[in-house]
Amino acid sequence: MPLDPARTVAELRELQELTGDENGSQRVAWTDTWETARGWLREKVASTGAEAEIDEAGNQWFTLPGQSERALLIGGHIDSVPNGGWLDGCLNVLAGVEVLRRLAEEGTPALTVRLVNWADEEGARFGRSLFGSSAAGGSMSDQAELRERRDADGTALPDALAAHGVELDRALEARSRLAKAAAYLELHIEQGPVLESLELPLGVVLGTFGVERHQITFRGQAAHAGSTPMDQRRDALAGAAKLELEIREIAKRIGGGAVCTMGGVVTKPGIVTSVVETAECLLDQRHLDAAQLAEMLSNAEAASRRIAAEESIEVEWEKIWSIEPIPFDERLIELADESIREVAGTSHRLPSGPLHDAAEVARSGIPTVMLFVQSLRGLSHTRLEDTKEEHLELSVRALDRLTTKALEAFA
């Protein structure tokens, strides 16, 4: 069966029709709609003869035996956010199905090829992203906290998992599925505007950003809005406002794709007749280089202290979460670059701001690379998400070329 990228586009539309509505895709993990999608995927793969199984973390695997037990993995996720787009995640998996069809038709590959549909990449129902890949990659260390998680209806995460045949206490046993992995490939929509701005259909991902996430609290003094002169105010919100403008300049100075975001500010007492006494800010900083990420953090801390002194207020920092930058494999990056140039003429290298399952696989020590395909208007996690069909077809061809090159390089 020759490669047919148009079939991938048709199947993406079919999945959209099966598991979406007028508001977008509804394949939230650990729901009946998600399970319907997984059953549909199993039927699509059946013709290849690949063995289907579900591991201890709920990840769905399809294995095409090769001349070696060492395995080339192709992965993605079929779950979506509520009211999500028609491409986020599922493109990875369905492009992999098409590559698997081609390989099965041509005979026994040099390496075993395994297509994986990771469980709950989005974390939409319980707020825990990358569930299946972190379990398989061995980085899941928050099981005690996971036992206490509830969804909006009060359902406990372990109970939702059990309804789909997964025991939380056994999820880490999925680690065995990566024991013989030689390399991992993932295709994804960019979810950002860079490739479109460059008028390029495809790009190679250098790695995923490291993230530093903190809560910053500015403390001033509540005072009457009418009777307190402007030059005698200790306004906590002034500190937050100045820092919001400063982090933009910090990101510009650091460069290299640096991004800083103040994602929320809560003020107290929060009434129009009072100067703000406390302003609690959420700061997210991301960069692909660990040293520059640390410099961004240091600069923001120094700026907050300077601003606090200027406004006669106090400032406190509390770390919420962080993850180190995760670079992808240089050898695979070169092969991905070659593959894209062969099908599209020009390639481009860029980092990924969002995290992906590929990051968890790379953290586990397996050579990993991602391909990005252009996103129209840079939109994702919305029913407005879209990519030109001709670019989708190019992305399937690029993944197929990369698969062939990886099988040769890692055999």
Given for the second form:
2 protein chains.
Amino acid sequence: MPLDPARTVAELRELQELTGDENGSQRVAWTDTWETARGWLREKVASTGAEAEIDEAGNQWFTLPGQSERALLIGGHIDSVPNGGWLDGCLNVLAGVEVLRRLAEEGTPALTVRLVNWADEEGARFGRSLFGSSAAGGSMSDQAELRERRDADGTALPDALAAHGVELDRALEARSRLAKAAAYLELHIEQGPVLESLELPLGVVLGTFGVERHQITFRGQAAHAGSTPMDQRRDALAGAAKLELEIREIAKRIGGGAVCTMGGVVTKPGIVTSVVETAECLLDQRHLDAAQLAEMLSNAEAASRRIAAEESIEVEWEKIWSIEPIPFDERLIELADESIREVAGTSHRLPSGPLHDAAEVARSGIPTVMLFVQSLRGLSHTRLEDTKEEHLELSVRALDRLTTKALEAFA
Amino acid sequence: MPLDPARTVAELRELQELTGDENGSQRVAWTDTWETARGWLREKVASTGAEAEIDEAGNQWFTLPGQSERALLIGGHIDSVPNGGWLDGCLNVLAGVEVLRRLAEEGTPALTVRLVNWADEEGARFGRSLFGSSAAGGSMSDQAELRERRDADGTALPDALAAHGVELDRALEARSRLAKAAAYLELHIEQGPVLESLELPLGVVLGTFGVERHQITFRGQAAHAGSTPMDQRRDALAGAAKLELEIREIAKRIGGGAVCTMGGVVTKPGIVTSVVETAECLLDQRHLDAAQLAEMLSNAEAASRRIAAEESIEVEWEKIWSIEPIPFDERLIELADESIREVAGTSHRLPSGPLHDAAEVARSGIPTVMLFVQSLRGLSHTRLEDTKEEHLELSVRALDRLTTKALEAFA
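Mind giving me the form predicted in complex with another copy of the chain, seeing as the form predicted on its own was just shown?
Zooming out: every chain and molecule, the one shown earlier first.
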């Protein structure tokens, strides 16, 4: 079968019909609907002759043997958040199916080609994202903690996994599936506004951002809003306000795609008749370059201390979470750029703010790259998530081109 | 009996022993403990021969007949918040008792002198402050709404009042008690830091601030903290931050004791991975001059619109509550100033941020003034509320001097 990108769009709609409702997609991992989607996928791939199997972490593999045991991997995830969109994760998988069909038709590829449908990328039910890819990539180190996790109904994570044939204690055995991997490709919707603002359908992802996430607490003194003169106040909210404005200057100064976000402030006592005593701020800073990220963090820390001194208040930092930047493979980035230019004329390189399964694969040392296709209004994780059909079709063509180039380059 | 300010301090401690516990004062209006305090007060006043009665709003009056039926009123409130301080409200009453004793000893005063213990100044149980004084002053207009109010245990306000002999529907009949009032005096702890910062024991209150209280909502666009470039954000928190800093400039520019407070911000969605979509800000502005207060409000509104335009976000104002400034009587302010200078050497004039029963009396057209005595660390409504004993004694002396001067001036 020659490549038929329109079929991918039709299959995306068919999947949505099968596993979604009026509120959006409902393919939450470790549920019956997710299992329905996996069964449906197995049937779709069957005609290619690729061998289907599920690994120890619940990842679904389809293997098309090549002239070499070394393998080119194409990945995605068919699970969604509750009330999710029709593209996040499953576009990747179905575009991969279309590429498999084209390859199967053409005979034995130079490398073995394996399509992987990662288990539980979203972490929607148990709050643990990238489950299957972190097991296969080998970074999963929180099994003891995962054993205690429960969903909203009180079901323990190990029990939910067991119902789908996965033993938590054996999940890391999925590492063997990456032993012969030569390279990894992933297509995804952008889930951001950059490509739309540039009026470009496609972009190459340079890697996933490093993230520094902190809670910053300013402490002043609660005081009566009526009886405390302005010059005798120690207002914690003034600290939060100055820092909110300062982190934007820091991101601008550092540049290179830097983003800084104060996503929330909690004020206490938080009543109209009192000066704010404590302001708890959530700060998220991201950069593709580890040194620049470290500088952003240190700039924000210095600014917060200067502000605290100016306002006669105190400031305290507490780390919430951080991750190093994960750069993708330079050779594959070049090939992806070429592929996009061939199908769409113009390419664009951009970092990924959200994490993806590709980051886990790249962290494990396998050359990796991602393609982004434009998201309308940058929306995702909602039924309003959308991409123009012509862009979806271009994205399937670009992934197909990239597959051909990668097979040549890594053979 | 000659004036004995030390006795006032001793009686304050006795009242605290009788009606407080390790968490502070527990004289919440319309409770048994409050009734105990009123009974105790009646016994304390008995020796003066003043006639005791309770009016239709639950206010407790002690009347020492004078040469004229026209009356000089001295007021306070014996009710407290739960876990309250040992001075708020009851200092006023007990200082008044000491003045009554001195007057009774000296014979028949030129004017009738009446000490009033206002009912439910704090509104701690039903959220309706200044109950008794607003009934007597005639401003109470929310009886229909009060009829529906319930306390935390579900008891209706009219039932709680009835248990203490007050019919809500007849409360406004208490207005008759002010018919022959010539002037009203009230001593109170400052509940703010001004006198302490000036190292002065006493001050004259110029009036109670006018207040403009508004909720200001900035609306931007939620967007992924990782995938949304800085220049494509519409961050509602930036609006709140700029306004928080701007209101301080407005207060400084207007001057004359102006205070502006952003007491709280609620951010939505308020999560670390999203740009803030809405920021709901609580704004409180106060000034003793109505025109200046109006200008402060209009400056803040203009600033919010300029900020919204700068940030490409929207802004919406909703009024929470407002009250006009209530200036006190100029002649009485002069007399109060003289009284303080005579007992403490130096006086200071300041507005009152908090409202007081005196504001209700002044609103009804009766010449009114208040004396403030220093509060340590500005604390009130907590068992940590305190004032030096020497300052408490000076405050009793100042009230006594002021009473003498007012009896001469208004006779």
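We call the rigid core whatever largest set of C-alpha positions still superposes within 1.5 Å between the two forms. Residue numbers count along the first chain shown, from 1. Model, not experiment: these values are computed from the prediction.
Engineer: State yes or no: after fitting on the rigid core, is the Cα displacement of A225 between the two forms at least 2 Å?
Structural biologist: Comparing forms between the two forms, the A225 CA shifts at least 2 Å.
Engineer: With both forms fit on the core, has A238 moved 2 Å or more by CA between the two forms?
Structural biologist: Yes; that C-alpha moves by at least 2 Å between the two forms.
Engineer: Please check if L288 moves between the two forms, taking a CA shift of 2 Å or more relative to the superposed core as movement.
Structural biologist: No, the C-alpha position differs by under 2 Å between the two forms.
Engineer: If the core is used for the superposition, what shift in Å does the C-alpha of V265 show between the two forms?
Structural biologist: C-alpha shift for V265: 2.5 Å.
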